[in-house]
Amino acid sequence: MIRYIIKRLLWLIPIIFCVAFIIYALIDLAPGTILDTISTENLSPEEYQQLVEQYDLDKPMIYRYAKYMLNLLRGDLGRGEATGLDVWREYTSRFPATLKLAIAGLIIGVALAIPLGIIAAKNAGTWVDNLVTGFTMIGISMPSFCLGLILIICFSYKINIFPAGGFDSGIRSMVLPAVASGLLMAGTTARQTRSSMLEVMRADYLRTARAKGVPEKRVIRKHALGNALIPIITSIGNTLAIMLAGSAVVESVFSWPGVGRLTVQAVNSRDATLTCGCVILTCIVFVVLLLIVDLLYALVDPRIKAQYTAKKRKGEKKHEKS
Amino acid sequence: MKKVIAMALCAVLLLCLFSACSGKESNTPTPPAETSPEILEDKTTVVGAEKQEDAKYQESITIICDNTQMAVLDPASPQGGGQGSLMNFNCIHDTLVENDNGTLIPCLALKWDVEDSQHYTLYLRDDIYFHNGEKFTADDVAFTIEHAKAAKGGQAFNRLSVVDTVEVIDDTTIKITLNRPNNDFLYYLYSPVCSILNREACEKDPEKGPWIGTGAWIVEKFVSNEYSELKVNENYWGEIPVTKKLRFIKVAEEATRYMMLMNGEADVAFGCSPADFDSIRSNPEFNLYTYVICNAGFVGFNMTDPLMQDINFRKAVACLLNRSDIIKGTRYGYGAAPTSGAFWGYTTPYKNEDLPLQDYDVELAKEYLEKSKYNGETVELCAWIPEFKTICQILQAELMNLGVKAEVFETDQAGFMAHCKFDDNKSQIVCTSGGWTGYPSSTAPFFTKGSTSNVASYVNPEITELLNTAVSTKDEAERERCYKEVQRLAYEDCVYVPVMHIQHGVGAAKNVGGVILTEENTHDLSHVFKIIS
């Protein structure tokens, strides 16, 4: 298990460097660069050459990747080409806001999908299956955009029982922005329950245990839902993942101050480094999720765990003989 | 069963869709009456409730900023020109000289000397410490000069780097000489970007040195472009305010502005989208106060493409805008049509009223294009600002009319910039709004070479001339005569065509008093209050 863990975290080092390499290329091919977001109205030539060299503009993009590379493996994600400020600070500060609105949403969306998943497989077909699909696509096709505002004029602007944006409220702030992540989240989970749940609910041990006289909530709650979790799990890690990488759209909406917003302005304003810093980030915090969400397979699956077992016999085994 | 279900569901929706057609009055604000918009009444105006005796005043105060940016406290940096960026220096920090409505008067300088207008000399205020109790002196002010002139491309090293040397007579003067004789050195003085910093902070911490200023509002908490948390200084050498806590929050979106100011979780909101005006004037709980700043909204040509040089076609899109719709189109009527045909900011001095505004004129504009050198090709209109997208369509429909093929190129800010550049313009017809300022030779950089803000890379050497003559002069009647030839210059050859003066909206509670509005979009929230009883 260590072993496998410890691999999986070493490809961290390939994905970085590609990533990386990819972030810059495309803010390379993007048109204008840091210094078209400022102005040079008083720079004579001089200085704006200084300029262009302090940022490394007049080298090539591959020179810039290098040097950034270099600094990452001192452990230096350097600072904001355009404000100056240390990336790393910028990031985490920003990222328990998307940390707490991820979980709220997770809870949200996961306290929605799988009751309704579950609930669409028993009554497949029926008119409560087709209430509960609806409900899925709505939740899979609205743009979060459109969702955020709808959930805005109804809970704050009309009823106001919530803020519209802001974080300062406590839970209260975070209701709105929590429930459009959690929504979203829900359509695309739910989907998955109820085909998962429909697979197995037409397995022979279902039938087997229901012919044993084991009650029905069991049937579903221990033997359906159990052998049912894993794709689960997966989609809920994967749209977890996801919203950890910070939802612009959703941070905007409700001004949420996460790291979503950072990326898009770091972006906006071409910014090479702090770009590359919240991109390297969020593509570490999403290995570790998916890495987290693997081994858990092997909590809800007895057979996965038996694998490892297994594996970890046999490398002893190897040993052993050596 | 299961048909008449489906039944029931489709005649429900087609019901719905009935509704949504139904005549009832749309909510779509009116177009304001034709009259001349709100302005400010002066460069500086205060609007909101008054101050009364034995009132009671929030403690916080929430103000909603528009969605430039807010990335950095630090007035110096290249990235400090936002709108929330420069009302937290106004909180934060202090200029050596403020502006009374066109006059100059002292701040954290007391008064001053004009040699000739190349050597300045200031005198210092003795009693002012700053936020880390440090007192300021006249080596502060060396100081900002120094980190102004190093922060290439920020708007505090546009005004300061006229400064060629700077000399520290004692703690309370300083003697200034400039590169070139400038008359409106003073004037670049109060701009929030060139607040006073303290040498030591800035020195000890590079990041949040810049923080510490000696102005009202002492800083708590900030995050980078998202919002700002300020106390009050309890040891401010002027007015202490009365509301004790400030927070600035960067609201992207126009939409969620409006409704934290609604439901309440604000108290000013900046940036307020013009759809919304109506509603909040007509609640009887809010102000709104319209302003016109100091820039012009524009179309430009790029003078380097072989199209574009032909004045004919430049004369022919002239006359193809019609201002009136395109003010209606972007922004709802809120904009204020060019009082003349000169390229100059609202407010700004020396404005040139004797050039007569093209008017819209159709049969004009196919008599230019007769005349021009067009050929059949594609014309490209390049855009950054949402409005300025719209004019750009609306402008493309034109065109398109008198049989020009057009295209829009919309794109982001450095993808704008980087289209435009002045040695290596990719454009044609661009439309953006340029920023002036309450001095004339803000104007300067739609002229001058290498200038980012010079969109049409435009270069008459007649006009370089002049703005160099006005700048340095002390003759007001030669400066006047010099900047209206500018203007007219840059008319006749109809380079810059003026369009719109955009009409800017502040929401806030009834009772909020103390914000002053400036016609730079640098408003000073300082002394903001919330009356509660």
The other form holds:
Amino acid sequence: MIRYIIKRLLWLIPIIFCVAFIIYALIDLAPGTILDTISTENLSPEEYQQLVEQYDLDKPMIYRYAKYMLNLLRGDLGRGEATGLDVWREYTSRFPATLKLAIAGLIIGVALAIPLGIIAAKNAGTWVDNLVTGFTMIGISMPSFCLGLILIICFSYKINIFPAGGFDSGIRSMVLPAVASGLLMAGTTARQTRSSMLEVMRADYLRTARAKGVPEKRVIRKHALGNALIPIITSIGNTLAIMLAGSAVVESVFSWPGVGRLTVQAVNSRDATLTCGCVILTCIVFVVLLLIVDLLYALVDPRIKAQYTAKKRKGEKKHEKS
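For comparison with the form predicted in complex with its partner chain, produce the structure of the form predicted alone.
The text that comes after this line covers the one chain and nothing more.
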């Protein structure tokens, strides 16, 4: 298992190189430069040319990319071209807000998705199943910015229960963005839960458990759900990784000061250094979280853990023979 973890982490190196190159290429192809953000009308042609040389805009994109990667190899993410602030500090100062929103959305999404998926699977083909399926389709297909605006109109302007945006120490400011994120997660996860539960509901071991007089709730909770957890964990893990990476649309709609909104601001200002730093750190968070999800499989399913153990024993035997 340790070898598997090391291999997965080593894959981060080519991923980071490729992601950084794509970011620099896209920003170079996009109209405008960082000078459109920081320059003023009072700049003389000589001062403007100095800024061009300062930000290496008179050199090819590949030069700026290589210069950035050399600094990155030294552990320096650089400073934002528009703000002059350290990229690492900017990211870490915004990440707690994204983490709070992701955890709140995860709690809401899982609390809705798993019970709804189980109910739909138990009542497959009935109006209850159709109702849950309709809810999941709305959650999957509705754009997050549309759902966010609906929540703001209903609960901020019409009823005036929650603030329309921003962030403070209270829970009220977190409710609407968390609900928007959670409902989007609930749609995908509930559908996956229903599909996984349908595959195991008619299994022989469940019939045996019912024949032995095991209560139906325990059959569903312990036997059926336990064996259907792997695809459910995959769905939850993927969605949580996206939320931790910074849900740019939700954070922008609700003016949430998280990583996603910071990345959007960096792209709008054509700040290549800040954009690249945010995306690279986001990739690291994404890969590490998916690695944790893969390792959870061994805890949920003993057969996967046995495979890791068998491979380890084979390696030890080969080592002893040699």
